[in-house]
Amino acid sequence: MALRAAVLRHIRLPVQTLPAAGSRPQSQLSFLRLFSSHDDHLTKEEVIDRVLDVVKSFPKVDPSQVTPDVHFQNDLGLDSLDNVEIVMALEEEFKLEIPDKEADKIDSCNLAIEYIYNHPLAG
């Protein structure tokens, strides 16, 4: 019962409004709402700014070297453990969980930006 109540709290259903007497009928699509509770997707610029801020705040990184195209190991001299720590910081910043298989592929700011921007629940 608790699971059913939790699910029902998050479901959105389209509601059709009836036109007032004497007014023109509304378009069939004007009453539809998205079924997602995540209606405010981040812009690419917001993602870029926040990813760069996370990487710049990493203790072993010189903030002046951080750009959207920087590679964590080749350009910043970080090791694989540092890479994992940056991905974990990104997960915390954007309130999402990146599967290990995907996290292993994120080795640059550009890949992090693309992954997060395309993630439907990044916030």
The other form holds:
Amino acid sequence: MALRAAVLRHIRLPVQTLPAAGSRPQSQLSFLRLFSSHDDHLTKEEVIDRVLDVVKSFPKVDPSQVTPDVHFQNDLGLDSLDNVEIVMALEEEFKLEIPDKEADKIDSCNLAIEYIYNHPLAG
Amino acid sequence: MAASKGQKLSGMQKQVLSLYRGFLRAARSKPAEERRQIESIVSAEFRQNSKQVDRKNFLYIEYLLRRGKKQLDQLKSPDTIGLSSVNVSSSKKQNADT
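What would the structure be for the form predicted in complex with its partner chain, rather than the form predicted alone?
Following is the full complex, with the preceding chain placed first.
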């Protein structure tokens, strides 16, 4: 330990000043990203289409009744257990895991579309 | 569970739905045939209870929730591949001569 300190005290390293950043050729433009990082996020249209498809394919649902505004229980005559099933089917379609607290709030196509569209991981 | 307009779920209703969701999630991890069977049995049982059990019978509902949670824990074990149910009709009297 003492040796190390002694060595350090006696070694002097020459400090070189690096050339100023300005001397680097300015023609090197930083790479311009042309695509936004949200490019792989779903469009609202796509979310709406796929949500409606999932709801329409639910066996207890009459597909002709399904619009983006429908309420699962009030308009489609489903019960709260069906609600759970639909939300789980949406989870599988969009590869999401929706926590119970949020899932309980999703009781219409509107809310489903909003939630999924705003979810960063929807796929 | 009757459809309620304006969906304000009671604590107990939330527990029931949470349990139902738990069963459906557990079913996902099983093979396809067993998954279908689990979903159909669980769905039928929950719906039957929702029709037959008085929603004010808190004691019985709590009992069903406890029992359901235990069954769910067993189902989650990777050794369990499925479940089946037996219908016992309380109105029939068994014949003694078999």
